[in-house]
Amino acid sequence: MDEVLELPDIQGTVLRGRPNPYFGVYLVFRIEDPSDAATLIERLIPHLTSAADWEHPAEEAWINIVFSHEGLRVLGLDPAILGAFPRELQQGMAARSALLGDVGRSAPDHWVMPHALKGFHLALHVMAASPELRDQKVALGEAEVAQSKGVTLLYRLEVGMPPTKREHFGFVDGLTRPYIQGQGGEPLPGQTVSAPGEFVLGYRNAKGERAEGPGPEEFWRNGTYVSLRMLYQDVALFRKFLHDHADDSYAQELLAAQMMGRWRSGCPLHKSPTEDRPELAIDPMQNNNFSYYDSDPEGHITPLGSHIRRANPRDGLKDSIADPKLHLLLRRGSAYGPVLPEGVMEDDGIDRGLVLAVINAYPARQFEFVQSQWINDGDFISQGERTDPIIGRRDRADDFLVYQPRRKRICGLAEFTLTRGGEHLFLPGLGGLRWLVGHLRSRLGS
C-alpha cells in the first residue's frame, strides 16, 4: 500500500510540475543579522506554496524557499544538526567540482552564480503566469527584504519556459519524470514508479528503508534536498556543430535526435527512428512508453551514449550490477536569457542556458552518481570515456556512435554547455521550517 503523503507540509515544487508557460526568478541572499533573518523567514513562511495548494497558489504566484548548509551554520542552527546533513552538503558543489566534471572554463572559479562559500546563504524561487504577476510579488517581497538588515540580494536570474516548452537547443523540455508513489493520480505509461522516500524525507525509499534527515524529525520530515545547477548553453556553437557534421536540414535534425535520444519535437527516437513525429511528443500514453533491453540492447536505435539513455536508463542495465532504480532524479528545468534567432550560427556574447533544480533525497547516489557515472563515463555503457555528447565534460573522449543510417563515429563534440553556478541545498518542508524558526529564536535568546 502506499504510503500517504503530507502534501500540505511539502513544498509545492518537489511534487508539482512547473505551470506552462511560465514566469520566474531565483533570488540569492546572504544572511546579515540572524534575529532579523529569522523574522524575515517566519514572515515568509504563509505565502510559500505547498504541493497541496499548487493548483491555486496564494496571491497568484508560486514561491520556494531553500538554504545551503553554510546559510544555516550562519543562520545558528545548533552544530550538532549541521554536522548531521549528509557530506556533499556540508562541503557544498563547488568544494565537489573535480567529481562533478566542473573544470576548466566550467570550474568555480568561472561562475557566475553565488555558491554557498561566496554568500549564498537562501533563496526564494518565485513563478507566476505572467511577467506582471511575477514582478508584482517581487517587487513586494524586495520591499519586504529593504526593511530588513537580515539579508542582502546578491544575485537574481529572471528565469521560465515559454509556451512551446523548448529549452535553448530547441528541444521539447520536462517530458520524463518519475512517479512517485502517493503523489495522486495513476503513472502514465512508461513512467517508472519509484518510493517516495527517494525524493522526500520521512517516508520508505528503494531500498524498503525510511529516509531520514539530521536533527530532530520536526525539522527535516516532508523536507529534501535539491542540487541547483545553472548551465550556460553556447547555441550558435551546437547548431554550426550539426552543419559540419551533417549534409543537409533532415541529417542535421537527425544527429541532433540522436545526441538526446528525442527529436527535437520531443518524440522518441525508439519509436520513430527515422523521422519526427511530434504527435507523438504530445501523447503522454507513448512519448515515454517504451524500454531498451529487449528491443534495443546495443543502442541501434537509440544509441547506448545519447543524453536521455545516460540520465534514465531505463531497462537498458538489466544485467548489470547497477540499480537505475537508486539513481533516479525529479528534474526541475528552467530556461534563462533571450533565444538566439533561428539560423544564427554565430555567437551573440548573450548569456543564456538552463537552471537545473534536481530533487534528491540523496545527492549523493542520485545526482552526483549520475553526473559523475553516467553523464560523465561512459563505462557504464563500454563507451570507455565517453561523456554526454550534450552536457558532458570535454577533457575527455571527444566522439559519439550512431548507428543510423549506418555504423558512424562522430568526432568533434565540443564544450556546448558549460556550468556557471551550483550548489547542494535544504528544502525544509513548511513544519521544518517553523521548528527552524523556534529553534533560531531559542538559541538566540529572542
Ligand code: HEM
Contents of the next structure:
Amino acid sequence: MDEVLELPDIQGTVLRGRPNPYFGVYLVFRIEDPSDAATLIERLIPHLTSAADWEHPAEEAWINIVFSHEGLRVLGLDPAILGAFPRELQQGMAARSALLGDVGRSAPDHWVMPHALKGFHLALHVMAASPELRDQKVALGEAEVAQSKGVTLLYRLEVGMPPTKREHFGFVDGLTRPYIQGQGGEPLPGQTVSAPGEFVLGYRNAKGERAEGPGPEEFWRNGTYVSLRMLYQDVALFRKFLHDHADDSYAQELLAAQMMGRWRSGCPLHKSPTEDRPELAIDPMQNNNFSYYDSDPEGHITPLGSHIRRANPRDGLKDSIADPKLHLLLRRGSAYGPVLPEGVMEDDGIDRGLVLAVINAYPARQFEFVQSQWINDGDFISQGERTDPIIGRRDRADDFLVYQPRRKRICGLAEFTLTRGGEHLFLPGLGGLRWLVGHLRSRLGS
Ligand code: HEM
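Please give the corresponding structure for the form predicted in complex with this ligand, as opposed to the form predicted alone shown earlier.
So here's everything in the complex, that chain up top.
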C-alpha cells in the first residue's frame, strides 16, 4: 500500500508547481549571530507555506526556507549531526565543481551567486502568481529580518516567467515531473511513478529502503535536499549556432528540437518527428506519453544525445545496468533576467538564464549523477565524450549526431550555458524547523 505524504509538514515548494505566470525571488542570507538567527527562524516558521492542498492552494503565493551545511554549522547544530549529512552537503557544491563539469568560465571563481563558503547560510524563496502577492510575501520575510541582527542579506535574485512564456532559449519548460506515490491523484499517461523516499525523507525509496537523514528523526522527517543551480544562458550564441548550422527557419527549428528532444512549443519530437504540433504540447494526456526502447532505440527520432533523453532516458537504457528510477529529478526551474529581443544575434551583455532547484533525497545519485554522467558524458549511450548539446561542458567534445532529414554530425557546439552559482541545501520539514530551533536554544543555553 502507498505511504501517504504528511503534506502539512512538508514545505510547499516540494510539491507545488510554479504558478503560470510566476513571480519569484531568492533572498540569500549570511548568519551573523546564531542566537538572533535562531529567534528569527522561530518567528519565520508561521509564515512558511506547507504542501497541504498543493493542488488547489487557498493562497497563490508561498515562502520557504533552506539552509546550507555551513549555515547549520554557524548556527551551532550538534557536530555529530553535521557529520551525518551526505558528503555532498558537507563539502558544498563549489568543492565538487570538477565532478559537476563547472570548469573554465563555469568555475566557482566566476560565480555571482555566493556559495556556502562565501556566506550562503540560509535562503528564503518566494514564489507567487502576481508581483503584488510576491511583494506581500517578501515584505513579511523582510519585516521579520529587519527586527533581527542575526542575518545579513547577501544576494537577491528575482525570477519570473518571461513575457514569451518560455525559457530564454525559446522552449516551453516545466512539462515533465515524476508522479510521487502518496502525493494524491493519479499519474498522467507516461508520467514516471516514483517512490516517495526519492524526494522526501522518512518514506520508502526506490530501493525499498526508508530514506533517512542526519540526527534524530524529528529533525529530518518530511525534509529533503535541494541542489540549486544558477545557469547563465547565452541566447545570442544559441541563436547564431542554429542560424549557422541550418539552411532555413524550418531547419533551424528542427535542429533546436533535436538538441532538446522537444519542439520549442514543448511538443515531443517523438510524437511528431517532422513538424511542430503545439496542440500535443498542451495536452497532458499526450505530452509525456512516450518512451524510447521499442520505437526509437537508436535515437533516429529523438537523438540519444538530446537534452531530455540524456536527463531522463526513460526506458531507453533497459538493456544496460543503469536504473533510471534511481536518478529521477524533481525540477523547479525559473527564469531570471530580461528576454533578448526576438531575432537579435549579438549579445547585449545582460545577465539572463535559469535558476534550477532540483529536489532530491540523494543528491549524489540524483542531481550529481545526472549532471556528471548523463549531461556531461556520453559513455552511457556509447557516445564517448560527447555531452548535452544545450547545457553540456564544452572542454570535451563539441559535436552532436542527428538522423533527420539524414544522418549528420553537427560540429561546433558552443558554451550556450555557464554556471553562475550553485549549492546543495537542506530543506527541513516544518516540524524539523521547530526541532532545530529547540535544539539550538538548548545548545546556546538561551
Ligand atoms: C539553462 C539550462 C536548462 C534549460 C534551458 C533546460 C530546459 C529544459 C526543457 C525546455 C525541458 C523540456 C520540458 C520539460 O520536460 O519539462 C527540460 C527537461 C528536463 N531537464 Fe532541463 N534545462 C536546463 C538545465 C537542466 C539541468 C542542469 C538538468 C539536470 C542536471 C536538467 C534536467 C532536465 C530533466 C530531468 C528534464 C525532463 C526530461 C524528461 O523527463 O523527459 N535540465 N529542460
